[in-house]
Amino acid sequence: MSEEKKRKIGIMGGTFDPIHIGHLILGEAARQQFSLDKVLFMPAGNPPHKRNRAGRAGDEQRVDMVRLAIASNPGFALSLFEMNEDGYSYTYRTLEMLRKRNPDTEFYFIMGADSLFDFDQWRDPQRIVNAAHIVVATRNQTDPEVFNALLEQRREQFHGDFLKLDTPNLDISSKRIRELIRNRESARYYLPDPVLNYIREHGIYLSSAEKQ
C-alpha cells in the first residue's frame, strides 16, 4: 500500500505589528506555488518585560488584527503556539515541536529575502532547515543574481531545502505603516480594511495624549 500524502503546512511568523498587504501576498503566493493545504500565521508574543510598550499594539491587539485579515480566506489560519508567557519562541524550537505533533505534516517556513542573508546567525539554523522546507521570497531591491547565489550557497551550506518563492516582495514594513498612523497620514491600501479599521477604533499607534 502506498504511503499516505503528506499534509503540507505553510509557516508565516512574525510580530504582525501590524500585520499587512505584503505578509497577506507572501502568505497566499507560498499558498498556490507550493499547493499548500494551509497557511498558519503565528504572531510572536512579546517578552513580559516588553509588553504594553509604548506606540505599539499589545498581544491580544496584535491577534485581533491577524484573525480579522485573514478571516475571508480559507487557506490561511491563525496559530497561537508562539504566544506563551516566556513571549519569546525560537524558531527551530517552533518547528521541531510542531514536527513532533504533527509527524503526517511537511512545514514550509516562509521568510523574506532580508533573512536569508543573516540566516546564519539565527539560532541553531540547521535545526530549522533539518525540520522544514524554507521558502524565501524574493526582494526587487535584491540582484537577481545575487539572491539565486546566496540561495544555492545556503543549501550547500546547510544540505537543506531553499525554495524560490516567486512574487515580487513589496517595499512595506510595519514600522513605516506605524509612522504613517502616528503622523495622522493615510495608511489604506497598506492593510486590509478591517485592520485600519480596528486601529482606528482603538488608537492603536497613537501616543497617549493623541488618543485623548
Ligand code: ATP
Given for the second form:
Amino acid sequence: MSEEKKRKIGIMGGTFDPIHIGHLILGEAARQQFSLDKVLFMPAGNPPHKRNRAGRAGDEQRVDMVRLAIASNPGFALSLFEMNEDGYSYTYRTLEMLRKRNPDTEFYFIMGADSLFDFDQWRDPQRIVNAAHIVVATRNQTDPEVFNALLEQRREQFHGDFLKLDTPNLDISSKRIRELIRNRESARYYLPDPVLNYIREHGIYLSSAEKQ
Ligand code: ATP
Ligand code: MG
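Previous: the form predicted alone; requested now: the form predicted in complex with the named molecule:
Complete assembly follows, chain above in first position.
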C-alpha cells in the first residue's frame, strides 16, 4: 500500500490518574501536526497489587475519566488495549501487536520530554522505535537546546524517527492535580469540568496516603 493510503494513528499512553489538559493538548496538537486520522487514548493497566491504592483512582475510574475527557472530540478514541487482567503491558508489545493487526497503519506514539529522558530505561526501546514514529512534546521547562540535543541523541542511538511536537510548555501534571484536590484547593481548568465533577462525586484523591 502506498504511503498516502496508510492510516495514521496516534497513541497517547499514560496512567491518566487523572487525565488533564496537558494530555488532551498533546493529543490534539499531534493530530493536527501529523494529520492523524485518530488519536487513541490508552490508559496503562495496573498490576493487581497496584489497583485500588489509597489516594489514587481505581482502574475503572481512570478509564471513566478518560472517556469523559475525550467525549467531545471525534478525533479522539479510548483504547482499552492495555487494560488487561494481569495488568501491566509493555509499550513495545502493544505497538507490535497493533502493527500486526493493522499492517496498513502507521503509528505515532506521543510522549512528553520527561518520558524521552528515561526512554532508554523502558523495556526494549529499540522495538518501540521500530514499530512507531515517536512524537515528543516539551515539558518541565526543558531548555530548547537541551531538548533538541536529546532528540538528536535518541535518533542516533535508535536510528528512529523522533519528531518534535510543536506545543508550549504546559506546566501541569496529574501529581499536582492530586495534591490540589487532596488539599481542597481548586483544580478547575487543569482538567475538563466533567472529569473534575466525577472526581468530586466519587471522592477520589482525598486521602493523604500518597507519598510525595
Ligand atoms: P504523574 O504526575 O502522575 O506522573 P503525568 O501528568 O506525568 O502524571 P502521565 O499519565 O504520567 O501524566 O503521562 C502520560 C504521558 O503524557 C507521558 O508521556 C508524559 O510525559 C506526558 N505528559 C503528561 N503531562 C504532560 C505535560 N504537561 N506536558 C507534556 N507532556 C505531558
Ligand atoms: Mg508522569
